[in-house]
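Next up: just one chain, as structure tokens, the form predicted alone.
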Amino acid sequence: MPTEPAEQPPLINLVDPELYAKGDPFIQWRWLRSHQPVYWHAPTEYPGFWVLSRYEDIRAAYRDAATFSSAQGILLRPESHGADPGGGRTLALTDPPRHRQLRGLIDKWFSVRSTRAMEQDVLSVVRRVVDDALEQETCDFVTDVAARVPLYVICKMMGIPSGDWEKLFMLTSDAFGAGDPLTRRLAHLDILNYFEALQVDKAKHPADDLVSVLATASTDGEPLSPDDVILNCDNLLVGGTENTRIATAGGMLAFLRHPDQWQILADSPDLLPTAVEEVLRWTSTATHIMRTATRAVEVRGHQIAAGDRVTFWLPSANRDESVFSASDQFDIRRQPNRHLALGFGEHFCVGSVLARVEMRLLYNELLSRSVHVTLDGAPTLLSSIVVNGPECLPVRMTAF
């Protein structure tokens, strides 16, 4: 997204898709971060919602689970959709215990220890697509390559028969693409009674992958309930994917846009793990997460009231100016670099050290291969007030 100073008070509506797509979001949350940290949105289709700008705000808000919970939603809802069905049910939408009952079936197959062990299956991944886009010569990096990659491995890790990995691939573009509303609900409907006939087969023939620890689980002495195996089971496939081939695309795009800095890559690959953390900090995917307050609570003078709905602004907090040093500049040695993109506290991403290794891999590959991209033609980004980045990358590819 473009970033352009704001000298006069602009009109502040973030749940304008267009914004992201077409706008400038960070005329408004540098206004933001300098004049009202927190803010009080009025209401549009959606409720009214606080909106929380700087870094140090947000960082304690996500610290604190027991005042900011996750229980009702983390995302902002128009009115008309009601509550989010996988409130209180789903690793991303419930708070302790719960949730730590939740992410202690899970937590071991995403541990250093088990997603360094799979660092060659990761690779060969990597490589299956790259080998496919450089065969094209000119591709869509976006899905061709960047949501390849996750999607695969969460495949496998899940279990899925590799025969239904494009179908999953196929079904998810439309999902979580930007495309009719009545094709992504239709798409969704299609994942989950995808999930709902696995976990079927997998609590009666369980194997080593994630759904049979879902289909097989028991918290509290009770087996989690087949709704609740699928819910989760569709979690893992959006958290293990969506923000992954945002990132990866939206890295791209960054290093495209400033060469110098791919080129400085190219000449010190050991900058590689500060690269990605510098792409992840940049394109900030999860536009925004949203806690309700359970008690009355001040910030900064401010008044939140029991049942608020209060939002973490990640890509304003990642640009805060008194915690990054030139921070709208896209900078691969950047260090320290404590950005939120992967969420804080109780709540950080489970999946947070596969997308680095899925990320680092993939970069890697293009480099050690000597992979010239190069635009194709112009990007478009997500018309989105979730998840900000590429829609559409095309480039072409070629190996020198």
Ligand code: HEM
Given for the second form:
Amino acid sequence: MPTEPAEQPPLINLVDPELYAKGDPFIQWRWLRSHQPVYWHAPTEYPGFWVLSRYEDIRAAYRDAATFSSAQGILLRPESHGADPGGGRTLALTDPPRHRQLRGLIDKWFSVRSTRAMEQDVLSVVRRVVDDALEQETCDFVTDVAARVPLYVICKMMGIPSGDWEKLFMLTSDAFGAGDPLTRRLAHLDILNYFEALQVDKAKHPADDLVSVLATASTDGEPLSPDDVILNCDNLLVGGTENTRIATAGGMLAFLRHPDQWQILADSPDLLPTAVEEVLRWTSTATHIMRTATRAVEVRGHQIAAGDRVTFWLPSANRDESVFSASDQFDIRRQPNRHLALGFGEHFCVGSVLARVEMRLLYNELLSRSVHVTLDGAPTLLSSIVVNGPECLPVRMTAF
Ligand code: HEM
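Moving on from the form predicted alone, kindly provide the form predicted together with this ligand as a structure.
Following is the full complex, with the preceding chain placed first.
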């Protein structure tokens, strides 16, 4: 009897940004999940790192924040870039107990109750953005729709004067867009400078907003240093905008490619909550999250040394066939759907409730106004190892 030829391992290179713009990373992730779920990725311009690709392994590591630390950074950085300047200082880049202190300062702003109280404001933003998009014959759904909603909402929460929202919109587009590295770096510096001035003003005249909270906060009887305030403001602005923009647009693209699912939603809008969960799972916009081992630890027989970088590939976890039935199907009725798109454990996304509300209200607005969205050109995908999804989604939007 002839035997089945062994499956050829694909070349594993998860740090090539073009893989996410033009290739199919799922080929590598699928192979890793089934053959080498704990994989040592050899050094390139990035130092070597461990790759975790299975759902359960990632969840277990997420649960153990004492062993898998965030304080040295949560994203792979080329060796030449040195240490992350936010390491040990921002919400995302600290470990307990410091992390809990920082999170305690802002947690209640993102609670279910506070977010519910903000729904009307979010809805006004959504309506304004959809109205503006409908006025144009064609638009880029990423920039003109998906990016504006979370940016305006987080600007409002942070107490950024509305006259500055457009400026912040341009700066975040430049800082996290597809431009050249120098433009990106300069725009990011402008954002940090903006927060430097704003926090001085808010410390003198505090109001009911997030920047005032940080600018007047004390932990262990000590005020946050101005640099810590600025870095945490930056963390909130980036966290609040980037992933939501890409997930919302990625969801729209998924609906355009699966019109039956959009139709099901149009017929049964009560499915919006499960649809949003499926969009989050399907888009998994945070491509990888990194931790640094604080001690030697064994995972599936592999010896991870203290100081080793360990990466979690969230889109891979969210397609793990041992957890999600028909994991490669986009199914808005999927339940249960315990995806890891928003992380898990100690650093679970602080904006998770808000992101869900923003996405639900936007899709609902399109459905309830019977807005017909069609592709008006080929979408392009981001060339990045950090976030994945549409960079540009040209569409025609018409209301009937
Ligand atoms: C679809 C939208 C979003 C996705 C996919 C997403 C994804 C994530 C993920 C995966 C993490 C965990 C990082 C880790 O494990 O180290 C995280 C944390 C975080 N997210 Fe989100 N996020 C989204 C929306 C938001 C929004 C709207 C905000 C609003 C401010 C936000 C702010 C943050 C912050 C500040 C953290 C750090 C939390 C901590 O370390 O305690 N995110 N997010």
